[in-house]
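Take a look at this single chain in structure tokens; it is the form predicted on its own.
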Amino acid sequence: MESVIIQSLKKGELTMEEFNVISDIFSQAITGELIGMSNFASLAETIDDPHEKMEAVEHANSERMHAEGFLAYARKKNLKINVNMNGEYWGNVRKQFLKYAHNRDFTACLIIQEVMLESFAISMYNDVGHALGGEAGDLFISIGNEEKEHLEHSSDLLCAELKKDPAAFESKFEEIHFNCMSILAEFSATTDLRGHCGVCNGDCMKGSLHHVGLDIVTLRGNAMAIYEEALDNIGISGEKSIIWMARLPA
């Protein structure tokens, strides 16, 4: 007996090339939202503040209500979605996150979370949601104002510890820039610089976006002047984010 999945691709409604880059794309979509999530519990325990633990708490519930949000349109469409926190490249963001959330870093925590993550979400879904259109264009551009709200809420806080110790800020900012972007620039490189991802599929959906209207070459280029104009937002000085983002594995 055929698949419901075969049925609809026979009736024309995706071609096979579509349907398994949609697939994957919804597939990395909900693990990233489910990353982010685990990260915003975690990060509640670097904080003492009741108030601040609980809306570490709301960001958390807000990320599962993204990831519920995909799961329920893939469902809906029969999309074959692959789950995998500890993949290659959201297992060692997460990692990396966990790391400064064992020191109570809540500075570091909140630069990974809601600057390198959300930069990458806020464009990413932005871009995918014109490529796709209809009701799975609209569900990503929706999502993507929702995180954009967390960026620019964690700029005010950040710009706010830079002026503390500007000195002191942007070490670390650098430090974690280069722990942490470089696996999110490896990711999104032409070819998988670590091998494959873990959540795709198949084979790397990137050789297959042309398929929905997209390339990775534009998606990581977005991505990255996002982040780049956070920085700027921040108050990184332009002399010094400009070497660090030129330096990120390409």
Contents of the next structure:
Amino acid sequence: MESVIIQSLKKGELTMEEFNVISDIFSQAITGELIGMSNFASLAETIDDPHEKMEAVEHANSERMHAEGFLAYARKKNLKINVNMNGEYWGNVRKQFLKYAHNRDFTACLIIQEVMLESFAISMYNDVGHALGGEAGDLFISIGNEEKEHLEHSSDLLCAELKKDPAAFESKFEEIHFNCMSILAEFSATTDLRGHCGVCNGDCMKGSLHHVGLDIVTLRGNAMAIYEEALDNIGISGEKSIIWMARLPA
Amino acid sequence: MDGTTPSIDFAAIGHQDSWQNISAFVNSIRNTGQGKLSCEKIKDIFGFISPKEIFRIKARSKTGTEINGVYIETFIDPDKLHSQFVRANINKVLAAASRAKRLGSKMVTLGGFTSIVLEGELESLSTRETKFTTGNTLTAAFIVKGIEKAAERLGISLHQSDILIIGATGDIGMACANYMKSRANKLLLCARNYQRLEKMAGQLVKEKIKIDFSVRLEDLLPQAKIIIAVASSMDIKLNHCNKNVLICDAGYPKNLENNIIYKKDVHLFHGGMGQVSGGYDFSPDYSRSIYHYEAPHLVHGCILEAMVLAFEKRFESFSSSKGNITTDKMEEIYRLSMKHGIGLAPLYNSKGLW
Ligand SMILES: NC(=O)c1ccc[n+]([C@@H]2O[C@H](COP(=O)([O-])OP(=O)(O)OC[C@H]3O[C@@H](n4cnc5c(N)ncnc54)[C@H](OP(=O)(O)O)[C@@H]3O)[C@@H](O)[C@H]2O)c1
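Provide the structure of the form predicted together with the partner chain, given the form predicted on its own shown above.
Shown next: the complete complex, the earlier chain at its head.
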């Protein structure tokens, strides 16, 4: 059954609040995908192995296609899209990524892009998809499913990395967790802990999510749960991950 | 598990019943410069966390044997211990059980509420490598031994006392009733489901045991000289208790003391607890934030049951399905626990040691 939002979208009957929050959700998704695309493109530059280089470019292209998909829908529905890759949170995540990419640290890049950012994307796309329903919902859910494959694939690679030298791997992961997950934790806290994200059109959309049947506590909780599950699959012990989680900003 | 990981003799699966304890734990892990998280912020995330091992335990028997254990937290939201959240809670307990298996635990106990959500049906969880127990047999043993010790101390004769069991049709309640039926003057049985109470009462009457039963606590309270509270409920109110009544509060969440109307002349202790004379250590050592007892090395009976079985290398589902705890089994596990220096905890309540 089509959700109320989609029926209203079709008939052009969205309330201003619904229109604004859906526009902001799409703006965040498009910005996130473009960050992913740029991250993989930067990563490709640092790789010598031709096969791995091609794989990184392929990944960048897949993120581009996701951004295209969201943009096409937004255009069709005349949503108000604001893309900003240099805002407080997205910009800082990108900076973190570039720092590791410049050091040619492929593992670190994989952790940031494929574990941290993808965990958030998978979970939030799923929650948003179910809340919106209809064509928009399907779009979020199908893109979310593709991101899931990325996460599973990289978890296997990282699990193998951990087995080579558990102590060194965990210490690297811990450093990246605090450098990067802290930004995502601040971004997804009930209030933006570092101010406006530079993507939402007006005030922070978190206060308006209830207009489309969402709330930031559940979105954040589910996203953190997927991230934790990924840590678990990679082989990070519970004793470690609980400390990492408890030390995040909230 | 790789070859370098020490084998896990026992795992304890548990849950928290107070936000105060959770806050203290979470904030104790945070770095000093980070500032404390408010309880509200912790509530926003706690229930989303998936079950995981939080710390390792090394316990010592008085025989010199050492065992390795692990505590697995279910992250069940303390505000969601009611039946309306049963599906989500079962999933958490099952996830914790898989985690225990994956860690290579030989013996697993389902502490407190975590066995209740599975209705005590643990048979299907056990595998060749990992055995599950509710730990209710040793818990029940510590409850009744605690009553005997406290009664002796207060000069109360069991034979002349009517003993009220709140939660009588439960696994622990039934075990206590079986133990006490030949030792008390009369058993007073209370639970909410009348049919189950009636069935249990019918059985005891056949054995010529003096009993009274009711779904209304007020009907039984005036007769009770001794009360064993083993119902997991927040709504139990003890109005009009007898003077000098002896109460063993062994249920969770623990709040019976706040619900006693006449506090004067009430002798209440927290039952079902034991003490490990050989001691134990946690790694990481969270004892400062999670250990709140006035005496050292106290542990819940349900966890101790797994420890005793691990000391004995008896990896078996000692307490597995509901209603099967016999007095013989209670005596057996109690005897084994004493062999390893695990005795009854000193009598205490929220105000401290008796
Ligand atoms: N100290 C320890 O180490 C330890 C260890 C394990 C368990 N426990 C605690 O011991 C308690 C009992 O465990 P269990 O495994 O025996 O649980 P159980 O099998 O579920 O039994 C609970 C009993 O309480 C009754 N009950 C529930 N709410 C009641 C109410 N408001 N008034 C009267 N009776 C009520 C139930 O019957 P109706 O549903 O018909 O009311 C049933 O008879 C739990 O609180 C558990 O957390 C303590």
